[in-house]
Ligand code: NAP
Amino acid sequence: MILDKRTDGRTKLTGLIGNPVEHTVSPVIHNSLFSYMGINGIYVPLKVDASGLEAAVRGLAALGFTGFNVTIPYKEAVCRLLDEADGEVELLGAVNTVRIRRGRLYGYNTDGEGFVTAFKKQTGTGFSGKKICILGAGGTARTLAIKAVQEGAGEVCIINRTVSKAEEIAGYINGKLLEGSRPGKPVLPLASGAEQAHAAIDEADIIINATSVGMFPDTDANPVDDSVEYRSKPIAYDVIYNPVETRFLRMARMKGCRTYNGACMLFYQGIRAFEIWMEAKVPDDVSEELMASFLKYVGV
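Structural coordinates of the indicated chain alone, per the form predicted on its own:
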């Protein structure tokens, strides 16, 4: 019998809290990074119920974890549990990476950086002057809307079933983030299914699904009505990576759109999170080799 000696009392503990976590492939990224970098560490997914969120976070600190990621639906709720947050968390109102030092919780958000890096590498284009529709009004939608505006988007429409949540994000960006810096109100909140929302989708340059609609196991769901024609043939981007092609992406592809899933976004935000925890830069050659293997693994 071969002895398993991968972990010991000096192993750096990291992980992911969220609900659900059964679909995640983040352990593949981080555990591979530990191996590539020669670091004695491990990354585990941890399913946490909402009622036990604070106890779970405090428990990770008490158990000596080096850090952890935060995913749906806790990216906003964990903010109130932090001891300190960097400027990106304060700007975006959401946290996806926590570093633990001497029992204190330091929050970061690597989603925005990961998204922008991945989108530009995948599509060969950026956001400057583009008409962008973002589906959803949760923490991820807020992050992507802010980053799109920072990148010079010409117009951003936030489309959500509960329009008041879209209005909250739009009001923050238009009133606090952009006040006095550029004319007009570039962020527009719209209700899903409304005629104005359909028109915005048909005229968009880029459509981003920032909801969990269509994620495994509910793979038949689509945040956009199947009848939408995508007349402008926009780039369709889904932050979901499981399944590889959601119904949203499949319908958009069939109607002539270029489509991309969130695997690259996950990869680049993961690289940055790992660097924060380990306080070390991942070499470019390691990152490129691992990305090629990871994308092949997830079927991209």
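The form predicted in complex with this ligand is what I need now, so please give it after the form predicted on its own.
Left out here are the partners and the other molecules; the chain alone remains.
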């Protein structure tokens, strides 16, 4: 029998807390990084009930974990348990990466940076001066809208089923975040299905699906009406990566748009989280090589 000697008393412990966590592919990224970089470490998914969230977080600190990721639905709730939060957590109101040092919890958010890095690498373009439609007004849409504005987007329409949530994000960005640093109100909240939303989609340079609509197993759903023509032939980006091509991406591709899914975004937020935990840079050649294998693994 071959002995498995991958873990011992010095193994660095990391993981992911969320609910559900059954379908996560983050362990593939982090455990491969540990192997590639010759670090004695492990990353495990940990399903946590809401009633046990605080006990679980305190438990990870007590058990000597190096750090952990936080996913749906706890990215906002874990903010309250941090000892210190970096500027990105304050800005986005959510935490996805926690580093534990001497029992203290330091919070970071790598989702925004992961998205911006991935988007630029995948599309070869950025956000400056662009007309952007973001579908959704949940935590991810909020992160993406803030980053797009910080990256100099010309106009950002937030289109959501519950328009009050889009209004809240627009109010925050146009008001508190920008505080007169640029003229006008670059963020416009719109209701899904409204005529103005259709017009915005038809004139956009970039459309990003940041809803969960179309995600496995509900793969027939599309956050945009199938009849939309995408007249300006925008870049269509979906933060979902399961399925690899959502209905939104399929329809946009059939109408002449360049399309991208969220696997690369997930990968880069993971790379940054790993760097925070290990306090070391992942060399570019390692991340490029690993990304190629990872994208193949998730079917891109």
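Positions refer to the first chain, counted from 1. Here the structure is a predicted model, which is why all the values come from computation and not from measurement. Definition used throughout: the rigid core is the maximal C-alpha set that superposes within 1.5 Å between two forms.
Looking at 41, 111, 98, 57, the entry at the hinge of the rigid-part motion between these two forms is 111, while the rest lie more than 12 positions from any hinge. The chain behaves as two rigid units between these two forms, and the smaller unit swings by 11° against the larger after C-alpha superposition.
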